[in-house]
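Presented below, as structure tokens, is a lone chain in the form predicted alone.
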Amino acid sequence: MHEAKHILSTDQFERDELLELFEEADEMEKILEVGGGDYLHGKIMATLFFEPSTRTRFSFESAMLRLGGSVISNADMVNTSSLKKQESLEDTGRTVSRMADVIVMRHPEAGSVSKLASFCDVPVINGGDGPNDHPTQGLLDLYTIWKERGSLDGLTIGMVGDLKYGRVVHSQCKLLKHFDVKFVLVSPKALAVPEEIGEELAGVGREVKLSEKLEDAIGEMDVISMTRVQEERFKDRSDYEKYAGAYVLDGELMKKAKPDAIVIHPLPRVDEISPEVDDDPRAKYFEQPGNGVAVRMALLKGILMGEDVK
């Protein structure tokens, strides 16, 4: 079996190889404007998403499309492929690599991802494995900061909401420990970051700050990174129903925060940023989208190209 560069975890990632993503993520921006270009002309992508997706498999497959490759799609792999007849995931894995270049999945159990890229001869990408990780939401979530703020050093990040199954949370810690920030984490008690992520961030030195009041604490950060409750991961939809809601983000809370803050979202929202929040110019939740393709594009150049991506 050939060697696959994967790219599974967030752990691959240390700082050199991220400021070097972002130089080229910011060269694919130039490429997008005229139009893409024919760096992955004959090249083929697979998309296996076993949970609803929108932004991340619209965007990987644009990033794809704009790179001059070709995109094999299945938008409901738990309905409509070969799973509704018992097929495993390593034959899965083992079938489709004869028939793409690249594999991009997303799965709701942790490990799903490594576990079908163990019997791939193709690189994978983690398009989010359950509440695990979510690497590229990550690296994209990271490029708008850069982008926005010129810099990740010397920032304070807050993160909002769900931190314990927020895998685009957890994503985020292990990316911004490579660099000098500070953490203020809001949560209900019960959805607090997992303790191994906290132990992590302190272990390389990083101040964190917990706190169950946003109001308390907006006005400290640089970045306000808000996430939305997920029902998914609950369950019992009563336990859901006691968070769902607990923060939201509104023109009121936007007074207290630093004038040169930025606001991002994975998306999708339900109700945790109001859309008062929309116009205002510190809001970049609508604009992480299109640096999610430059970043993608980046991604699949280099593992495909045969350029170094960690």
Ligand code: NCD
The other form holds:
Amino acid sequence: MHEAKHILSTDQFERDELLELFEEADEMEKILEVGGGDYLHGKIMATLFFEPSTRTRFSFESAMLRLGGSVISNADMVNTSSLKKQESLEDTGRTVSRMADVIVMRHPEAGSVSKLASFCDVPVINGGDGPNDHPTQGLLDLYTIWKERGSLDGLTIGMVGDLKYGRVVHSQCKLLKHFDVKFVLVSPKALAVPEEIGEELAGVGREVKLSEKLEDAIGEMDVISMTRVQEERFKDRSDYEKYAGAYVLDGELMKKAKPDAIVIHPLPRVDEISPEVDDDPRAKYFEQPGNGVAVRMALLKGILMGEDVK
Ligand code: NCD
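Moving on from the form predicted alone, kindly provide the form predicted together with this ligand as a structure.
Now the full complex is given, and it begins with the chain already shown.
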């Protein structure tokens, strides 16, 4: 089996590669301005989704189509694939890798996408594996910050909400650690960032401040990264209910934020950002989906045309 260029984890990205990827995504935006290109003509991407998705799946599909490639897709692998007939993930991976040039997968179990990749001889991209990692969302979030602020170094990054189960938070931390940033992590104590991630940030010398109160911390943030309390990860519903609605970013709180701060959110939101914030020029969460298409185009082009993006 040859070595396919999988994207399985944020751990595989280094600072220089991130900066190259952002430049490449900028190039992709130019291709998007003229309606797309024909770079991946004849290539097929398969999407295997075992968890709900709006943005990630459509974004990958849009990216592939904009580059001239084709898509075969299953948004509900749980109910409509042969796994329902007890087929193993292993056999599913082997089968699909005979029919597609690249596979994008989302699954509720941490490590499942890497497991599938070990049976595939085409590149596999992690579209979110349980509470673990969501590398391409982290990449598009960093691209958004880079684009809006011109650089990542020197920024104070606030992360707010469910920092324990939020895979996007984990991905953002693991990518941002390559830059000279300060972290302000706002969550209830029970939903704090996993210990190993805190250690990873400290290990590379990043300053990390913890807070339980958004109103106390918001004024020092250059980036306000909001996240949803991850309802589906709680074993006990009453625990979810305890923390749901813990933080709501509204117009009043935005008055305390820096005039040049930006607000990002991977979406979907539940109630953690009031709709009144949507018209604030600092709100960038509806810019992110478009940035995501450009970043995924850069990744797909890099993988499938053999260029030097991870
Ligand atoms: C996120 C996810 O699926 O992890 N959504 C996304 O990919 N844009 C965030 C979430 O579901 O809270």
